[in-house]
Amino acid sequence: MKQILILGGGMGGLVVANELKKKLGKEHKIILIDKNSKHIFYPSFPWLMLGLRKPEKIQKPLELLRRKGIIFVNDKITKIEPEKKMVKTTRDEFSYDYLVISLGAELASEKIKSLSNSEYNLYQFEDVERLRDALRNFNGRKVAIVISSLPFKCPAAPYEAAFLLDYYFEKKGIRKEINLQIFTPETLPMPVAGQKIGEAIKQMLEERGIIFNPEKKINSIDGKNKIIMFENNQKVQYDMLIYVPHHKAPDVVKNSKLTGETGWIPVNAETLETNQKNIYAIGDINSIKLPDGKMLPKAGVFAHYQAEVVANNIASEIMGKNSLKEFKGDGLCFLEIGFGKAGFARGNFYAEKREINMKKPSRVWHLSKILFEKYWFWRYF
């Protein structure tokens, strides 16, 4: 019997263990750890703001997991130790053949001086449900979207959030009353996927009436005067202001010795392995460098794929089969923009000349991600 550790129940965690178990059965003992009880499907965060989702309709127990035979322990992650193939939690330590770390990103508002309990993580279920309660009673004109750092996860959210926001403020009467605003340390939105990505994007705020403020790094926040000070000095007011925080590797994580200069997890770009044998990063938590030099952007997508790869050939290992598959890079978003409308695109991200195409909006790809959302929680629940 081989014991396959999964750390992590996020997306890339939840699909390597229900693929792992489908293909291994019961000979082999499958246990994925995570100091959090639920799931959370954070694609869902934009309806959530908008009070268009329930909480209890956007998150699973991950005791499910047990009624499909994979072991969930719901427990800190203290230490990993490569050298001894341990992992150790709170009350607990396991053995493992093989380990798959898909911790995920960790959320660091601390990072940003000055933050009161008066702004919005975008990030943070806690946060989102706060501003969809703030958002009904909201009298004032100024909101700011700031992006605090690079890299952020899902790439296309603070850009969902901005037209959403829009359409809200439109659907209540009061959009030209209100100034929307988002401010960016990028040079265009999503700037990963492609300059054309980026223009037609930036286009799309533009016709909305939402303020795209690029090059612009953030120092701090004066919450009691309700003022973004950032490293030019420039001074910007607003009567509510949503963020996304800045994000690191657990500190966990950091302590194994697995990370890298980037402070993330470098990975063999096609099967994920880490520079330790039997060991695997996949999602956030991994680091890919693309053929133009910039990195494989963080997004749910590409822990979706990375850990089909990887349960593929873990299972393959140790069935004795010669079935390998390798990640390609192809990844995929959706793009909320209101109006039962939603932009979709799709490409490689590791092709030599990257090429990324986004279709244009229609109520077609916008029921696409609902039928995604309901899909998601039947096939690994």
Ligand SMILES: Cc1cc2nc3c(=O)[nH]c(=O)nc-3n(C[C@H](O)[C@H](O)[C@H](O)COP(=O)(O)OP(=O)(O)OC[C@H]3O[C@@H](n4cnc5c(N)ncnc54)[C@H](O)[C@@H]3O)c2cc1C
Second form
Amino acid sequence: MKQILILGGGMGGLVVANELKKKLGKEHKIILIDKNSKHIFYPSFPWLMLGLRKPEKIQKPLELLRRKGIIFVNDKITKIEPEKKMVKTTRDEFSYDYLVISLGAELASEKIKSLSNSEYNLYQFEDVERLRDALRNFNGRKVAIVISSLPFKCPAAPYEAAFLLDYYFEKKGIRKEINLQIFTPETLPMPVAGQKIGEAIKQMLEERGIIFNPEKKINSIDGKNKIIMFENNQKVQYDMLIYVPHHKAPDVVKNSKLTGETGWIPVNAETLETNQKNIYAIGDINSIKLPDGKMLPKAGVFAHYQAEVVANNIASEIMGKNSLKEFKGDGLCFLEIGFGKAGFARGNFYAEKREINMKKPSRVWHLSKILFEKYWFWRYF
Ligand SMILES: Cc1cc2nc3c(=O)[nH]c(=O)nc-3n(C[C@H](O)[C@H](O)[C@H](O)COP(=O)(O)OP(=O)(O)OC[C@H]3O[C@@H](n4cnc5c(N)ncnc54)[C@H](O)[C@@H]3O)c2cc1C
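If the one shown is the form predicted on its own, what is the structure of the form predicted in complex with the ligand?
Once more the chain from above appears, this time first in line as the rest of the complex follows.
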């Protein structure tokens, strides 16, 4: 019997656990460890922000995986020891034959100096709920969305938030009074998707009266006077500040010596193997360099597809089959824009000449994202 440890029950960990169980049946042991007791479906956050989703509808207890025969351990991982083939948690330790690390990116809000409790982290559950409540009573004028640093997961998410806020204020009949701005260190929205898509989204922002401020790096916040300080000494006043925090690898990964110079885990781009035998790293925690030198973005779609490849290859090796698969770099992304519409981009990120195409925003893509949310919980729980 082989023991496979999966670290993290987010998008990558959930898929790899399910796929492995399906392929390996009862004969092998699959253990998934997460410090959170629930799996959260982050793509629904923009809807949570507008009150279009109840919090309980976009998360599920990982304990439910036991029904499928997957062992769930709700504990914090404190040490990964490849040389001993051992993982420690606060209460226990686990040996493994195969290890899949899907610990994601940790949010480091503390890197913005002087943040207080009156700003909103767009990537954190409780803050998005607070933001939803604050929006209901909002009577200010200046709304700023700030992207703190690169890389950040889901390059589309802050732009979705901007479009949906525009839609929300419009519906409330107060849009004309609101100054809605987005500040980012990027040169264009979603630059890894290419110039054409970046320009198209920039134009859509302009048409909706959302002011796009590229190449802006935040330095600190003066919460008392509600001022954002940028690195070039530019100061911007706000009434509501929504931010995407800095991202970093969790300490347990940094201390494992698996990370490379980027601070993330370098992997084989096709097989997701790390430089340690039988250890794989998938999703936001890994770093993959693309042919043009840019990095593969951190997004659930990649965690998902990489998980399928890794599960297939581990199962195939255990069962002595010769049916290995490769992650080919395909990705897709919905872009909610409000008014019941979404755009849809898809393409291959490993291509020498990357070409990502975006379909015109329509109701079809909005409904597709709703269906995908339903499918996710049905398929993996
Ligand atoms: C607002 C928002 C919207 C998004 N929308 C989209 C979208 O539309 N499409 C898309 O493709 N992507 C989207 N994403 C990105 C997507 O959610 C992530 O890329 C994806 O979740 C990455 O999966 P992962 O398994 O690598 O990490 P995660 O899903 O982050 O999972 C990591 C898990 O590891 C656990 N963990 C971390 N450290 C420890 C520890 N020491 N001990 C125990 N457990 C630990 C965490 O609790 C977590 O459950 C969005 C993200 C956000 C924030």
